[in-house]
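Heads up, the chain below is alone and in the form predicted alone; it's given as structure tokens.
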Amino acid sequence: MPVLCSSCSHKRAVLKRPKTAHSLCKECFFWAFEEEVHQTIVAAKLFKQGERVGIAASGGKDSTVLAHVMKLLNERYNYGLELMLLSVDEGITGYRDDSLETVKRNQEQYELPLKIVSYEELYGWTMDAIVKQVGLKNNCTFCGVFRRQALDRGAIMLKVDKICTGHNADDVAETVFMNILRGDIARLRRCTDISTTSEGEGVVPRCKPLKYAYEKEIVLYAYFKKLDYFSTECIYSPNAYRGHARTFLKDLESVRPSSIMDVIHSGENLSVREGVKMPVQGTCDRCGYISSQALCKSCVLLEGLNRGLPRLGIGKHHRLHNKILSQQPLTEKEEKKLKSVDF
């Protein structure tokens, strides 16, 4: 016997929501998903009338659903936003070049302006070239740092007021776990924020409209809407640290579906004991980007690549920053240690 939609009670249900366990027809699921994103935007006051908003677009399911829903809600509720797509080309042959073709199709489908910035253009390096030098163990560190700054640089070129990213509930919960496992109190404090702002040159506020949307529901929404997205995983990500947190979270979710939201709420309610020393945010002495050290992580990683010292940005080498800034040569012992790619 077919199961009827628990919302409208007369159409046949096509899915059971992982988030609420309600059985819904396509139309009711679309409405519920879109309304939840709308309520998230309204409750957190993510946007103001007339703002220029850049949508971080990778061509994957999250950013494609985000672009679709943002355009739909902007028209349905008259947000008054000027939307545009912003993509980063990391220079990964067989992965990013293909996904950018999807982004270009999205540009035509949603009739939104598109800006693409590349690592090669900004840093003089592609991820393919970086992996050849550093190997596959810590390559995601380079990509993550460069990508964050590249999004800000692209946002400045577009002159947007905000960037919205496709981070979903699973992503946020994974980040909570990662910061707990690394003992990173500073990031743990802010990783669940739905909107982040930082003081510093070239830093654009970011927000996560899909923060409370489960990854499974995003996949279902994209599937039933027949959205055009790229589904291949990055060829350099098998050893990413996030993968371990993701596996752990999926195991928890299989036993208790509410685990994802429980972890997010726990992160939101964490507080740091008074007196705990926290990093002081400043700006990079070289590029002016936000940093708690004399040099930002991006400049240190780039310096290491350009000097043929890949370990320079991995681990704690802050004592070498003054040498880098003053262009002093490193000792033979320091160079030998930093040239090793066995991270």
Second form
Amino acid sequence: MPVLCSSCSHKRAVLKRPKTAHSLCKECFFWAFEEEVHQTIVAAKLFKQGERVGIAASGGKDSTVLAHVMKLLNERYNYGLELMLLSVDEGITGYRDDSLETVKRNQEQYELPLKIVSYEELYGWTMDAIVKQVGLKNNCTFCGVFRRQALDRGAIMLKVDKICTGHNADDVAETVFMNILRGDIARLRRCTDISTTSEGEGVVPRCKPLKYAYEKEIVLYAYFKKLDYFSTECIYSPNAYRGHARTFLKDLESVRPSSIMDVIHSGENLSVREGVKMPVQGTCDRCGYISSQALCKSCVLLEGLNRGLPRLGIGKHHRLHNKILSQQPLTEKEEKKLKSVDF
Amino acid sequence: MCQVDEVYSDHLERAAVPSVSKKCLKCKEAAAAVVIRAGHSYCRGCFREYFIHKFRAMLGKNRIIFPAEKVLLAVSGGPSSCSMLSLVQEGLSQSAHKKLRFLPGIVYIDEGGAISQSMEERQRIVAELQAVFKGTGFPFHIVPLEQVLDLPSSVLVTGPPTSDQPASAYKAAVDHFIQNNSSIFSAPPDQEETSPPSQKETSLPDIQESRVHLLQQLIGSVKTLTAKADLLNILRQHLLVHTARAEGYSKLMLGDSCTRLAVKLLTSVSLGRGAQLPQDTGFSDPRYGDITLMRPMRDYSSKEIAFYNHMFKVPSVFIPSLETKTTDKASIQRLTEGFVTKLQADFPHTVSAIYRTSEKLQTAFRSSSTADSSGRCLFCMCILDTAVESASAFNMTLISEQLSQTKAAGNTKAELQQQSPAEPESSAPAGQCCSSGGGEDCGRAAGGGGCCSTDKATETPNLRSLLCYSCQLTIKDMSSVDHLPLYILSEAQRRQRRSQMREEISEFLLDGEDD
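Now show the form predicted in complex with its partner chain, given that the preceding structure was the form predicted alone.
To see the whole picture, the full complex is given below, headed by that same chain.
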């Protein structure tokens, strides 16, 4: 016996929503999904009329769905936004080059301008070269830190007012757990924010319109819309510790599907004690980017790479920042510690 | 075979030697007997000293127990709370270096009824615990969970804080105490062993068959183990607080260990209890006002406790619970426990990192709304976290539910815009479908839902609006709220009447706050 759609109650339901367990037909699901993103955008006042908005596009499911929905809602509700795609080329052969092809196809399909910034042009290093020096462990640190800055630099080149990223509800919930497990109270407090407040020069505000969208629903949406996306895990080892948090979240979801939203609710309502030391935001003495230390993380990482001391930016070596800034040589002992470890 | 064994044992020995120093880290003389964590090995004597000192340090640092105050120890029979009991005993003994100065009592909640244990089984466990409790000489109270059905509604009202004295008063009180009467403590041990009140409480009170049945009906009306465990937690806490109040205690000590609290913290986050984390996991929890909950064992890992109990023969009693013999995925609580224990095995800093996170959370209760109980959750007594801004997980979930149900696109849009974030209950009828059973006033349910009938809708108050985010999830997993104890239902009605009254006179009220 066919199950009828619980929304329009005349068509046959084709899916059970992971978020609410309602059976819906294709059209009603599309409509509900898009409407929810719209409600999120309106309720959180993410955009203003006439703004230029860069969509961070990796070619994966989240950003593909984001680009699709943003374009659709912009037309449906007259947001009056000027949308464009912004991609970062980390220089990972066999992974990013393929996914960028998807982004290029998306560009044609959605008729949005596309800007690609590459690690090579920004930093002089591709991820392939970095991994060759650093090894498979910790390379995600380089990639993550560089990407954050690369997006900002790309956004400035495109002269956009805002960047929106494809972070979904699962990502946010997972980050809540990660920050608890790491004891990182400063990040724990801001990781559930839907948008970053303007942090200073060289930093473009970011927002997550898909913050309340379940990953599973994004996949369902892309599947039924037959969206063209690239789904391969990065070839360089995935972050092991995050993997535990991810598995835990998926298990939670299978026990109680609302868990993902429940975790986000928890994160949104955490209160941090007064008097807990929080990092103070300053600027990097070398490149002027935001940083809580004398040197920003990406300058430290880059310095390490260029000096052949890749471990400089892994772990905490704040004491060495002044030495690097004043170009003093490091002692032999210090150098030894920072060389890549063989394993 | 023989050869294989030999090679293997040789290999083992070689691996073990360099990693652990054999001398005690502290006295550097005696041979180490325990390794608490990598590089921390203690001899028997130093471990004992370290373990006992930590307890006194925890109490000394926080200074919330005043001299001669009555403190109720909640003992479940598990290793951690039994260890706590033994530490209090040790702290009060004549030989103690710095004697504790409070008057302890013990409470045990017998939850056998909730997991359908036979009366004989329950009596056997109680007898075993009695033996332990009698050995301490402290007065003790054995309370069957069934008594939760007969609690007064006042349990759900915060009492006026009694020990709201500043830190300076603490010192004065201690000095005063030391000068005047150090004699109180020379007498108690034998006095209490013979005193009739403690004798009176020793055996498990008679439990009526009908009460057991009612409790089982209540537990049976909860459809998931997650919600069962959560509800049981809440009921247990109500009963503990009630017992403390009835017996004149002003502090309640819980035996949560560091490991336990790490699990609890992640569980709370997963259940949407983020706003209450500091109260749920902090050293002291003032949510009941006159009774302060304390967690003096929060510095101990379960490993340390196991070592101590084993080495110094601290008795504990195994008591099966709702979650005994269930799989990892049976409930969120079980899942989290499994997650933390497994992660701890691979990454030994896991528990302490989570613990440190909990230390950085706000512990001060927002005082503005403490006075009025209507701003508190009917179940867990925490400040309601449902009046949130429109762009929040809470409201977006409501929107998702609405969008998946209503028919015409135009209608819903209008409804959504009308919906005010401050009144989540206004959308509850639409947001709740019959299958989830929580919405009593759901129009469609009256016809064929089977979970709620029309007359119930008038009698049973709409609990959702009185509950915090997480407790709403719990009642969502219940087939009916009718089996909830009377004290909860009548308090719900009272609160609803009050809020109706408030609404009627709202235009004449000058300030948002009322005391």
